[in-house]
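Only one chain comes next, encoded as structure tokens, the form predicted on its own.
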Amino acid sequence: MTSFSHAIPFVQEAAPIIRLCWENGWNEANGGNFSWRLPTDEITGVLARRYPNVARGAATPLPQPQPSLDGEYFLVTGTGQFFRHATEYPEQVFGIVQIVEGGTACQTVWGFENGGRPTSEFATHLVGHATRKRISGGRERVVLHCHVPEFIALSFLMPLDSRTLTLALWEKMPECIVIFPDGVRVVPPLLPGTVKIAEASARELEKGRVISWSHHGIFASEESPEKVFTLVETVEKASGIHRRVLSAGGPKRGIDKALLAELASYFAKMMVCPPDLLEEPARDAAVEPTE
């Protein structure tokens, strides 16, 4: 990983991971985005010590108010910025913003040199943060969106169905059901950066940390930059294996569901939740004819 240091420890931790995403071929040009809900006391202290004279930007209204995030600070990549420049030009690639005015606006407090602003998908990030903050009890803090090629390819080859995709990935590597037991939740093709995709994403993020933006990429939530990278890395590795299997004519066998259940039981203490998608979906009861 790229050697890098920065006065803000959160930038120092995030920038090499962001650069690594580009090195892996996940974030071409200005594709993809990243945000990190920062510990308030720690970031305010760092900014006061290191950047006491930085002026706050004007408050910018949010398309979707997020009252549960009022007062929170986020490290976020800027619109039009390249992941490959994260360690070269961190003050340009990143900014720190605070959610203000009851969760209806955001205000830049550091970064975004040359007049930058948060990613155009920041509203969707905030929906994701609000949802996963509540679901995880505050544990999850980082959202990463990447254009991972093998994962995207599967959205052109498989049904756009959460259980079908999840089982296909779980059956390719034993570690998968342990690392993402909540599965992959599929969002149909929608226009990026819109309220519509934010609302669809929020519904799926109620069920798990990883969603597929069909034909577009992955959107994942975790505790830290390294953990969210690891999550995406594992999903992409399994996707590559499955795509190779499909290109060879389809699977002749796979990890049996009974073994997957055994793995889930054995590693239960390591998992964030039970693997509900392993269970067969309930079928509607037959309707009795009326007389």
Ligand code: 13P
The other form holds:
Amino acid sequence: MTSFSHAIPFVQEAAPIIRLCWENGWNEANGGNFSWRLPTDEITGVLARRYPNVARGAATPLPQPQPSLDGEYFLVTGTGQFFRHATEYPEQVFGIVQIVEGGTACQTVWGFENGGRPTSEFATHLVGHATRKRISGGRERVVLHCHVPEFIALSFLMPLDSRTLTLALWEKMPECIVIFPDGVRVVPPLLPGTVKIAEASARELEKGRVISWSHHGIFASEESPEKVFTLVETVEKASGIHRRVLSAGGPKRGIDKALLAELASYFAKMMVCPPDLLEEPARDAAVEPTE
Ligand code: 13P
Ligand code: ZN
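Form predicted on its own done; form predicted in complex with 1,3-dihydroxyacetonephosphate now:
Time for the whole complex; same chain goes first.
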């Protein structure tokens, strides 16, 4: 990974990972976005020491209020910014914003040089943070959205159904059920950057850390840039295997469910939750997959 240093340790940690996403072919042009809910004491200390004279931007209203995030600071990529430029122009690619006015507005406190502003997907990032902060008891702090090609390809080849997609991925590599036991939750094709996709995403993020924006990309939540990268990397690897298998005429077999259950019980301590999608859904709870 690119060696890189920066006065803000969070930028120092995030920028090389963002750049690596581009190197992996996951984030062409301005595709994808990233946000990190920063520990308040640390970031206010760093800003006061390193950037004492930076003026705050004006408070900008949020499309969807998030009262549970009031006062929180986020490192976030700017709309229209390229992941490819993350280590070269960090002050332009990233900004730090604080959520203010009871969770109804945000204010830039650092970065976004040349008049930038947070990603157009910020509403979904914030609702994702609010949801996953509550569900993980504050552990999860980072959201990453990437246009991962193998994963996107599957949304053109498979039913848009969470259980079908999750099982197809779990059956391709033994690590998958351990790394994403909460599965991959499918959001139907919706217009990017809208409140509608934010609300649909929030419903799925209640159930797991990884969602599929059908025909668009992956959106994942974890504790750190490193951990969210690992999650995306693993889903994309399994998607690549599955796509190759489909391209070769479809699977003749997969890792069977008994072995998946054995893996899940053997590695239970490492997993964030039990793999609920392994269970057959109750008959009247079964949802018809959409083709
Ligand atoms: P932004 O440049 O606004 O982050 O949008 C990129 C993207 O991937 C939209 O889904
Ligand atoms: Zn996108």
